[in-house]
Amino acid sequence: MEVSLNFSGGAELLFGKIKQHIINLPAGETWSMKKLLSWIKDNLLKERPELFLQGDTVRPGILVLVNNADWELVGQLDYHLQNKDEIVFISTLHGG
């Protein structure tokens, strides 16, 4: 399954400075965004787990959206993955 990542707002840095990730996880499985997350944290995260993730879901201060909608609309932690799905993480914490 095809999946596009995509951060910004800083949370780019946190991922060796690239903003876009396409990624292709197992077929056959049913991946939701808790268990996207997670992935994420083993296989793309680069530096700072803390200043992304609190506990199984990201920390406050990052949007997350799922094919340009929030994703508190499509059920957070429990949405499941589908095909060519857009997840998009803006960070809102900056210094200063």
Contents of the next structure:
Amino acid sequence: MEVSLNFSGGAELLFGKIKQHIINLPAGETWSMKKLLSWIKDNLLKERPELFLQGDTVRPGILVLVNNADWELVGQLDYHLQNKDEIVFISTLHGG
Amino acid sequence: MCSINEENLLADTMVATPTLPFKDAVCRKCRIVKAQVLLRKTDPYCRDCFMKYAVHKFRSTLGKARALQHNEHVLLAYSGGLSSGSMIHLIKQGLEASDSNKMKLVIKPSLLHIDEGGILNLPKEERKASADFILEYAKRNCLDVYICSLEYSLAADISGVKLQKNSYEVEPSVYANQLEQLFGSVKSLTAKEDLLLRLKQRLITLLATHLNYPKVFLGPNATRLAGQLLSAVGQGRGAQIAQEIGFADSRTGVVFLRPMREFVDKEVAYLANFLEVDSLCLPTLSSKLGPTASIGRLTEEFVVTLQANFPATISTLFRTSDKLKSNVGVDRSSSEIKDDSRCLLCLSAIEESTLCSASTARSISQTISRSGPSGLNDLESEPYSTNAQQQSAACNANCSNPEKQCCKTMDAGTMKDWSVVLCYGCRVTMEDVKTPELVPINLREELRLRSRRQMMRQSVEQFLL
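Structure of the form predicted in complex with the partner chain, given the form predicted alone:
Let's see the whole complex now, leading with the same chain.
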């Protein structure tokens, strides 16, 4: 399953300054956002995980958009990823 | 009998905004289109209604304050971040507005960017890349851009500043070393952040005056300002809140305006996403640090975490702060406050330290806690200045007596002596700076001048009618 992850607003600092990551998740499993977040923590997050994640969810101040809609409108952590989904993580704490 | 059941109290006061299931919600305004945006945890909007709401809020913030005049030259301070980027896009939209019922925004904007790479120890290529991004951005939006390096904030006046329109080279000047030294000598991160803010303000004022732009638009959004509000109160700048986070700041000759003030960080993020604002990722002094690294970081963490569950936090903070206006300088235009009673660093009015003021009370309690009641006796015998200062104030500038402690050799003195030239908040910051002579505010000279004037005023006071 191919999913594209975009980081902006300063969040990319934690991911090697790369804004767009296109990742391939092993098919055959249902990927919820919760699972994706822990996958990101294990595979993409280069440093300071506590600045991106807080427990199961993202840190307050980080906005998550799934296909240009707020993730709270699609079920937040329980949303199941589809192929070619576009997930955007915007850090609102950086830059003015 | 009054009995408060602790458990119930806690439950009553900590009612968070309920998280209603919003899956597949419809926009609450048009009720037709599926919602894409969720504001304040309970209000879903579709993209178009959200954009209309945001643009309307922006225009009304500008219009309400009657801040702009027709065809005025305005400088847009662009840091590369999402907030200032969205601000620029909104202004561009306003300039091109084709709606006949909406008033077209008629101003002449230019971009201004300050290169802070020097104090962040960024390599030259990175600074060049950031500058290129900004030049490219300005060209795409048909705006003139001025990029200036932060080190020129240490220049005494505009003649020392190297500034070109629409181009920039990373060439460290003689001030670059001084800047590094200055920031290297500051102990705490809080003081560094405060000093950075003051230097940026100084540089922007210098450039805006030189280029003849009477107004500057700054980009901070409501969340950032709320954090700044709390940290200002924590650092002793409570009297200056109205200017530090209000819409308009006219302490310097140039008017600083904050049009993004009404937008919460989430709204700015949506705006940036829908307007396709490209952001430049520049680290700041407190990037990648924990929440206790500085007062600013702590208050930011506090506000953001609270806001996540209680969306009314920031608006409550703002409503309260709008009512807090300082006694000194309220409604007085900047020209009415005498130059003598302005802080050299932040240009706010210095609080009066009379016998009953808060700053006097604080210095008394500080003296007692440090040196016991005997310290208080020493304090009382010299009300406003040290002995050395009194002696030196008495002699005139032309004295040539080698034995007497002359005003020319006077030390900058202790923090207490700085109360004639710096406001309380700046004094706290400067206390952490080990090389105060590098800060371009003529500390010694002004200190001498103002102390002597004060002594003169005191001696003549009784004779004034």
